[in-house]
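First, one chain by itself: the form predicted alone, in structure tokens.
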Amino acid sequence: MVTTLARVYKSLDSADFRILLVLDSLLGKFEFVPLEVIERKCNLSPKELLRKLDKLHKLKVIKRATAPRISYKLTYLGLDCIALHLLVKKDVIAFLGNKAGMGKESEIYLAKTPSGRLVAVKFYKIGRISFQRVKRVRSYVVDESNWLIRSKIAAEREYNALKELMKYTPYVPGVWGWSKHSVVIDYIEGIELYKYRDAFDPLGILAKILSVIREAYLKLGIVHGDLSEYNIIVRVGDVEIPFIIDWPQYVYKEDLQSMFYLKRDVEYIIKFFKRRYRTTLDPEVALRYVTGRINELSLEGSSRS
């Protein structure tokens, strides 16, 4: 089944993308871009431009305002199409599949690279529903005036964090590319930690999670800042392998609040494992480990009741 995004994307031509890219370039300057501004930048005849704008409006990749003057703005669907267009041009992806997941801040689609590798395209969709939570946990977006711009910032930050983290730990998804509000990562076939009830080595999973937090803090100087059972995926096989996802809200260790977020991340995940799997691990010992004050996390004395 062809998704709405794939169907709309395939219906667009080079002139359509020229218009969409103009609207994208003016996100920080206009809420709605006046028609005369679009005319100056698109190099299309007035008749052709109006025909194209009507098409794009019907496809819902742009919105139109008629008062106090005719003007247009980009929608998330329009930004999706731009991101896909650029990812294809960069040879990051060659095929877009079905939607694989949806959250308050993002949509995930399956895709394939030109070599046929299965990947996931994550489109950030920060908007009205998630706005209050975003203000609370993502300080880097509070001063931005446009949700599309915020979503672009989120994708870029996630790409930059994963690109560096994958050098030091196998417990984050590999990253393949980034464009606008989208980031392309390895598709992780697994189960979200909050759904995973029957772990056979919960302490092993917890140790791997804490090792990622340690590497992020010591090698990159960042703190995840919003770690929970909802952004950890477990691949189940002979060994249970956790992958920590959703990194755009990270804070730098130089931030005055970084130790608060680090301690909160560590204590929260330890409490979750204790509640779900009846494990015990001293949070203070874990905190000394992730900050590098001790070099090994000994699980001796830790237990599963």
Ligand SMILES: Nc1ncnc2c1ncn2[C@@H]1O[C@H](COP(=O)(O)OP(=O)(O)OP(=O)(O)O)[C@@H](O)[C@H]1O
Given for the second form:
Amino acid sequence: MVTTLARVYKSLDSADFRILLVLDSLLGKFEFVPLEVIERKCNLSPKELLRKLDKLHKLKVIKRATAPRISYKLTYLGLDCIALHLLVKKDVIAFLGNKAGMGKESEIYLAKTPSGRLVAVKFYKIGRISFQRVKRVRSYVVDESNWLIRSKIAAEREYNALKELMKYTPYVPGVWGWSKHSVVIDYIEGIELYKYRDAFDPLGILAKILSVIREAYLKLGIVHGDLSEYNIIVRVGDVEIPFIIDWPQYVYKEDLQSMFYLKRDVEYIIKFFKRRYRTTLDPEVALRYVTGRINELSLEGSSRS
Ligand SMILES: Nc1ncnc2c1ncn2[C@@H]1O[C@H](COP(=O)(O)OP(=O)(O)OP(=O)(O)O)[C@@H](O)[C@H]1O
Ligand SMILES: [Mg+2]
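Can you give me the structure for the form predicted together with the ligand, which would complement the form predicted alone we have just seen?
Everything in the complex follows now, all chains and molecules, and the chain you saw is the first one.
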């Protein structure tokens, strides 16, 4: 099955991309970019430009406003196409596959790198849900361009965090590139921790998770900030290997709130394991471990099963 994104992406030519890139470059400046500005920047004849804009509008990669003047803006689908175009051009990916996941603020697609590595492309879609909600109850138009910009920032943050983290721990997906609001990471064939019911080594999984939190804190000076059973994927083989995903909201150690988030992350995940597997690791000890006050986590006697 060909996804809408792949279908739309394939139907775009270089002139279409030129127009989309102009709209993208003006994201922070206009909510809707006036036609005459696009005309000036695109170097296409007025007739050709109108024909192209019509095509892009029908494909839903741009939106049109007619009052007070004819103007256009990018949609998320348009930004997806630009990001793909650049990822392909930079040889980060060579092939886009099916949709593989859906977060509250993102869409995840399978893809392959030029060397055949299976990866996930995560397209941030910040504001998508709140936008739909606002649209239902209000008649006025909300400025979506801010959300596109925020999605770009999230992708860049996730890329930067994973690029550093992958040097220090094997328990995060490797990251291979980013563009606009998208980031390309290893596809983890596994099961989300919240769905995984019968772990054979729950303490082993918990210890690996805490080791990531420790490396992030001690080596990078960051705190995940949204650690939960929903942001961990477990690959199950001879051993169970957790991967911690979803890093864009990380906070720096120097942040006044960082200790609050670190404690919350640690306590939350320990509670989850206690609830599901009746483990008894003391959150205080775990906190000492992740902040480097002790160097080893003794798990003896922490399992009741
Ligand atoms: N690298 C990956 N490999 C395999 N599946 C993934 C990967 N990254 C994300 N997923 C899938 O996509 C889902 C959403 O991913 P993620 O948590 O990164 O997005 P999100 O929009 O920030 O999520 P939310 O806001 O709902 O927590 C995950 O729960 C998982 O099922
Ligand atoms: Mg998530």
